[in-house]
Each structure stands twice: as C-alpha cells, then as structure tokens.
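In the form predicted on its own, a lone chain appears below as structure tokens.
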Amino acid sequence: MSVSLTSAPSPVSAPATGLTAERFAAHLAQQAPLPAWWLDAKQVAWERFRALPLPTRTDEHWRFSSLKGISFDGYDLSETPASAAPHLPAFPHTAQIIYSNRQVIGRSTVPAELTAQGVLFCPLDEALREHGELVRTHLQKHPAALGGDKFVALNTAFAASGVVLYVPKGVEVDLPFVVQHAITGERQAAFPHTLVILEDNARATLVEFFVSGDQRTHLAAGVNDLHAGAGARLTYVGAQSWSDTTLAFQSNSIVAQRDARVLALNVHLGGRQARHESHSRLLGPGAHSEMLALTVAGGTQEFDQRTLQTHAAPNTSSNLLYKNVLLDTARTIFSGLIVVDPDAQKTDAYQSNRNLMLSDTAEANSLPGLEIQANDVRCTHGATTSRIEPEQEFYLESRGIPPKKAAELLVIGFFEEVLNKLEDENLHAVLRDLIEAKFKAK
C-alpha cells in the first residue's frame, strides 16, 4: 500500500465569501466537469435549502433542541488545505483518504488484489467522473427524513469532499477503510458526503474521523448513505471531535436487504451544538441493524440525537443502544422511534438510551417510542438516567486513584458494553483513546 500527498486543485475563479447565492454559483462552476445530473441535483438542493425555514419550537423533530444558536451567517468555504492536518490515528487498515478544508491532502491506494476484484474506494468527485451511474443509483435514495432536511439540502448543494466505497458481490475485506475530514480556520465550513455500497454477501468496514485542526468556530453538515445488499456485513464507525465552538449536523441513512447485518457506531465528543440523525431501514427478511452511539458531553455542549428503526419486512431485528455521559452544564437529547410496518411480522426490536450523570447541573432528555402495526412482534424500549455508584467511586479512590481518574475509569467501563461489539480490537483501542483524551483535556 502506497501513500501519496496531493495538491489542492486550483479554483475556477476567486469565489465570493459566505454561503451566498454568489458563493454557490462559484462552487457550481468549480463542479462543472462533473455529470450534468449532479449539477442539476445541486441546483435543486440549493433552492430547497433557501426555501426551507429554520426549525422552530413547534417542530416535533426539534423538541427540546436549542434553536437560537443555529445560524449559517458568516461561514465560508476554504479552497486551501491547512498547512498541517490533525494526526490520523494509527491502526491497521486497507486504505485511507485524508481531507483538509475539503481538499484531498493524502491518500493510499487500494491493494491490487482488491482492485482486481472490483473494489472501489475513492474521493466523491473521482467516483462521479468515473462511476457516475453507480453514485446516481444510490445517492440519497433513502434520506433519513428526521427533521434535518434543510441541512441535508445544504450538504448536497455544497458537497465536494466525500468518499465512495463499493465492494462487489461476495468480496470480503478484512481491514477497515479510513477517512478523515478536518476543518481549520475561523468560520470555515465543510459538507462531507459518504456513500457505501456493499453488494450481496460482501463484507467491509468504513471508519470516518471528523476533526477540527484548531479551536476556532466551524460549521459541519455531513450526510452518509450506507447500503448493504443481501447477506452483506457492513460495519460503519464515525467519530467526531470537532472544536468546542463548532456547529455540527450529521444525517445517516442505513439500508439492509435480506439477511444483511449492519453495525453503525457513532462517537460524539466535540462541538458546541451537535445534532445526529440516523434512520435504519430493514427492507428484507432476516436483516439486522445494530445502532450504537457513545457521547461525552461537557461544558455547555448540547448533543441532539434522533433515530428511527423502520422494520418493513418480516423476521427482521434491530438493536439500538445509545450511551451518554454528561458533565458540567451539558445537555443531551435522545428521541428514538421503532416503526413496525403491517407486514413486518416476527419483528424483534430493542431500543435503549442510558445516561450517566457526573454533574448535578447537566440535563438529559430521553424520548423513546414505538409505533407497531403488526401483531406478532417483540419490541422493547426504555431509558435510564443515573449517577455513578458511590461505592464504586470509594473503591477506586481508597486504592489511591484520584477522583478525576476514577470517574474516567468508570466512564470507560460504562462504554465498554458498546465498544466490545466491535470485532476489530485495534479500532476498539483507538476509540477508547479518543474518549480518554477528552477527559484529559478537561
């Protein structure tokens, strides 16, 4: 596997600043070499973004969310990568793509034996040029539709950074594919779009890191489309550690066909206000979805999580486990719904949100729900909010462990139930290190 550093392409013209109509026109001109349908989709998305209002307190999808801090004013799109990109965690992987300010600055090639089998892992613009119909067939085919339509439209309008992973029928890839998106510079924005397509009986893992290169204010609005064909095995991990003043939105769509298994784990550490929407659709009998999330909320951070598990076929199963740790005056919102369609008999669905409070001034809101239209199902949901047991704290502190370190160890133990669901021990260790790093920074 070889690694190369690439220079950012020269812009077509000096773009206007801000997310204005002039800036969009300049972006569209830069995208001119790409397929016409892509340019048309961007134009439609821009008009939709401008037409859709910002969310209001009467919108059920935004219940409990803080809305006064949501604004797009003053953000811009850098055409220049940062002089130094954040360090990419080191662990065994198949290939990597590294973005800085929407430009590819590093990339390693896919091993020849996988390329020969038809595996594709490349930047979004390259996939649009060389595999346009593949992208067109799957891109936003099943949008999450959980209240973030305006932000999804903004992503489509300005998307340039992103990756496409395609694994043909029956091909299995042992080591993960890795992507890093970094933003550097005051009020810079990025709109990554990730598309993963696993054909029948394929197997692969994609890991994405979303990071800030400095502690300035950023805007991030990302979208993922994850497709698992019949019998496929897909693992997706997204870990974000944006700056503490970043406004972040992420919309994830998961589609599982007959007998497919999808595990999606998202780790939330950074951002002033971060909203994450995830919709898992089980479209074929035997499909299974594992929806997992770990969040460490400190200071005045707000993490807003909205989920939907849709069972559209019989004999499907899903498991959702979202764990939040709250410190200081941080807030979390979890709103999840399990929907079982009339024909989805023998559904087995589970949903749990667990909150661990490390502060008396933090706030956790949980709204789990069920909508069942079939009569032969097993569905459970619930939420718990608790503090660390005093006996556990005393046990550690009585052995000479400082209170701050004791709390960190107990939090890691709280998260291990989720981390242990990863088969890749190296990836498990990387995520644990990221979580520990947040505690060390406090």
Second form
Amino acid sequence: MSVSLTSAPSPVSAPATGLTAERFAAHLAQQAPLPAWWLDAKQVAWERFRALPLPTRTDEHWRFSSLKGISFDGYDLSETPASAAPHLPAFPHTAQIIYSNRQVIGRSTVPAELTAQGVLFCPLDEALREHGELVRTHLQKHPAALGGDKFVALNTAFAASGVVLYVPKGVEVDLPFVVQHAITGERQAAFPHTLVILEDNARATLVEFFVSGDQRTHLAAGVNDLHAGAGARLTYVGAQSWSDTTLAFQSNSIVAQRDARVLALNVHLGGRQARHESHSRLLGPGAHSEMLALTVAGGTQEFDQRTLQTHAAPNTSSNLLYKNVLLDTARTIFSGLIVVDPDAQKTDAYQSNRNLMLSDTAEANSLPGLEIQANDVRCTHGATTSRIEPEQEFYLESRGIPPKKAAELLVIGFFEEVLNKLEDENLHAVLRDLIEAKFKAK
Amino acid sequence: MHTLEIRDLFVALTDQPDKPIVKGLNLTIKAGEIHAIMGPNGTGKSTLSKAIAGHPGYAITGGDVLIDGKSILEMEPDERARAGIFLAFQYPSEIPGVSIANFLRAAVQARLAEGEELDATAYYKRLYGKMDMLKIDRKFTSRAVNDGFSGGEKKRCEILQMAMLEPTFALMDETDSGLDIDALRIVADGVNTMRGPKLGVLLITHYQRLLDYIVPDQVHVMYDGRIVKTGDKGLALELEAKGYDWVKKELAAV
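Would you mind generating the form predicted together with its partner chain now that we have the form predicted on its own?
Below is the entire complex, every chain and molecule, led by the chain shown above.
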C-alpha cells in the first residue's frame, strides 16, 4: 500500500500565542476557501466557547471532576507537522490517514473497487470542499448532551484535522479504516473531528489512535459523530495514549437507526486529566448499541467518563461495559445514565462499571443512573470495585511468574472480556499490546 | 541427584501463628522417587504442600525446607517455582481472560535469563508435543485458564503445566479429589509418563484409589501434623482395609 506525504501547508501570518481572538481570526482566515456555512458554524462556536462558563462544582455533569485542572490558557496551534511521527501500529487495514500537529503527513489510497462503490474516506477539509452537503447534514446533528458544550464549541471553532468516512447503502468493508492524530511540541493543541456515516445495511470499522509524540503538555479536544443507518453495522475504536500532562476531552455521539448495530470501544491510557463523554441514541426499533471502555489509570491521572444511553424507540437494546484499572493515586469517575422514552417499550438496557483497584490510594467513583418513562422494559445497572484475588495471584506466581508480570496478566485478563467483543483479531492484539506497553513503562 | 528435605517443619495459618497445623514434620524426597502422604481430613496435608510452595496464607514457624541443602524459606513463591517446586492445586484458580497458551508462555519466559527472548515457534512446538503426549486437544490452549472448566479439565490443565514446566519436585495436593475414574486415569497416566530420574513427587491423597494407578515408592501416614507411619505401597492397602482409626488406635496404644 502506498502512503504519500503531502506537501507542507501554506504559511500564514504569525499567530498570537494562546487560543485568543487573534488566533481564531487567523485560523478562520486560513479556512476561508471552505464553505460559508462551515465558517459561520466556526464563528458561532467561537462565540459560544467564549460565552460559556468553565464547568462549576454545582453542575451535575461535572460532579467529582477536578475542575481546577481545566484551563485553556497558553496552548498554541502549530502549523507544521513534527519532524518525526509516533509509531502507528501495523495491522491489516483498508486505508489510513495520519495527522501530526493537525497536518496530514500520510495517507494511503482507498482501494479502487471501494471508491467505485462510492466509499469515501478523506480528511475533513477535503470532505468540506468536495462533499460539503454530506458533512453539513450530519456534522453535530445529534450532539452529546453530557455537559461538555464548551469543549465541543472549542473543537468546532478550531477543527481542521479529522476525517470523514462515508459508506453507501449495502456496501460492506471488512478491514478497518485507520486514523492517527499525533500532537508534538510544548503546549500544542489539536481539535480532531471525526464523522462516520454508514448508510442503510452498510458495514465498516474505523479505528483512531490519539497519541503524543513527546511527553510535553498538550491539549486535545475531539468530537466524533457516528451515524449508523438502518441495518448498518458500525464499529468504532478510539485509543488514546496522550502524554501524562495532557488535558484531554473527547465527545462521542452515536446514532443508531432501525436494526442498526453500533459497537464503540474507547481505550484510555494517557492524559493528566482525560474526560470522555459518550451518548448513544437508539432512534429506530431493533437498534443496538454496545458501549465499551477500558482504562488504565496510573500516577495522578484522572479519567472522567460520562455516558448516556437514550432509548427513543421500542425494542431497542444497549449494553454498556466500562472497565477501569486503577494504580497509584489515580482517580476515575464513571457517571452513566439510561433514559427510556415513554414509547420505547421492550427496551433492554444494561450498564456496568467495573473497577479493579491495584492500589489502596486510588479512587474510583461510580454514579450509575436510570430514568425510565416506559413501563415494559428491562434495565439493569451495576458497579463493582474489586481487587486482585490473592489466590489468583498466588496461582500465577506458583508457576514461576514474577509478581509484576502476574498482575499484568490478571489486568489483561480483566480487560479481555471487553476486547473479545471485537471481531477483528488483529485489532484485538494491537489494543492488547498498547495496554501492555503502558504496564511495561511503569 | 536433587533432594527436597523437609526438616522438623512447623506450619500455622499466617493470622494464627500460635496454632500450628504441621507440627515437626520430617521427610526427604529424592528426584526419581514418588512418595505418597495419606491421612484423614484436617491433619495438615494440604497445609504442608501450600507452605512449601510459599502460599502467603501459611507461615512456617519452625524448621526448614531445603533443596539440595539450600533453604528455600526466604524465597518468594515465584522464585521457589523457578527453583524447581511445582504445586498441583487441589482447587486450581480460575483466571478469566488469560489463555492457557499465554499463561504458560509467561511461565516459560520467566525461566529464561534476563533479556533472553522466548522463541515462540519452539515454544508452541514443545507445547503441542506435550499436549499430544497427554492426549489433550490443541483447542484447549486458547481457553482461559480453568475458566468454567470441569473438575477433570482443571486437573488435566495442572498436568499440562507440570509437563511444560518440568519441575524437579511436584507436590500434588489431592489431585484425585472430585475426579471420576476416567479423569483419574488421565491424571495418573500423565504423572506416570513424566515419572523418571529427574522428577520427585509428593502425592497427597485421602484415598488409596489413586495409588492403584500411580504406584509410590514410599507411603507415609500423616496424623495431627506429623508423619506417624512409613512403609511401602502395602501400607496404603492396609490403610484402605483397616481405616484411619487403626492408626489412631495404634498411636493411642504407644
């Protein structure tokens, strides 16, 4: 497969430091060749970002979050890609797009037979230029309602990197589409926006890696819109391994129409403070959403996860399983809500947060919730916090496996229940390696 | 010739150190020998094997355990295992999400020198060879360790681990408990296949039945934390015929 390097972006006037009005104006000027509606949306988002207050302690959506760590001051937008891009795991894929500091540095072509069928996989700006209406009708059509509006507004204001994947009716693609977003350099920021549109009965997988090219401080505010048409099967994997000093935010919006099946798995490894919001909307009868997350929280990291499962049609089902492993003095927050609309009878919704504590000083907060307005439903939720079973540990050690490796095996084993839900075994192995690498680095 | 020597050993539960369960036990096992320890329930047989393997729930409060004259009591459980000890568990733990292949691979890797990488091809070749020898289906290795296994499958998994790790001394804790006759035969066949000059076995059992299939060199009767009688395989038959009360009465008469 050929990967072509694009030419360096055109130079712009020297930007002011920080995410200032001047900086936004410069960014908007750079985006000028793109459709007017997009520029308007950016302008509105910028105003909104400026108008919205920072989250406050009284905001239910931010309960237990460390608010003092949230600041947008002093971050900058580099216009040049880093000289060296982080390693992108190699595994069988359909096509890939690689970003470094918001610039495309590598891109492989989509196989001709897929292009002939109308499959589209391209950088956001290209999609805006060439398929503007497609983007316009889907972008943030159903924003996640989980409290991160200020971050989402910031994303829209500065979004330039990102991809659009469009798969027409009935087209099925086996191997995943792969994206990497890398940030390199002190106080650099990125605002990726990913849009996936699967038409009726289409099938595809998108995998995104979010990674820091160095251990400096970064800001990442990303947004995803995942649309699955009737009978479509969409798999989305997001794996973030930002630097340990990065402030990260990600908003995930999932929409499933009649009989669609969506599986979204998010792997959280990096960041000083990483907030992830995920909202599934089951809009058509028979729709199913599988919401999965794996987190390894170490050091003083904080992972803040907010979820919403909205059942808006009868006979819909959703299954949420978030597993966290906590070490050192790390913190996790899981707050999940299942909402069943009055006419969404026969809803079958499940929500589970499982925390494995490897340290006495780590802290796992779990806030499960239900809001049911229909009378014939099955909704269950649960949260558990456990430790490694001493008998299991002894069993492994009695075979000569050192304690550290034994703990690593037990953690991977704890995660395997989730990883096993992926049909793609290569992807499964890549994610397992990524998780193991975090342990080896400890 | 390697030797495992248990010298005047006292063992208690870690949280009840003043209540010994094993009370001054002496036993020497040489590589190549199979010793059986029989005895009524609650006499300290399992405690003995777990303490030797380094289970944190048991404290050795007196005496010593030595391999080739060197005490292993300061060693962590994983170090004892790498020194040649293998405990076949009465109730093996279930480890969800960890495949037998990956688990054994980690155990084999741990036995390599620092920085030495496992040769994956050679590892699988050896693993499949052992499985063929033990008549175990190859699909077995992709299953999670003991997860949802039947009693027989768990014991077969223990035997496979033993075959792969090639210990010098295997402590088999009531390996026969809960097994039907077919499963018992599989376990016994496994042990008999591995039997040889390089392996010493301590077979802990409540019943004589297992000894029909694995013929021991020596049989010891354990009672109240000590070995009270030692003999050849005939002793097991005598016990079977007369029951443990016979030993108790004999002891009382002394």
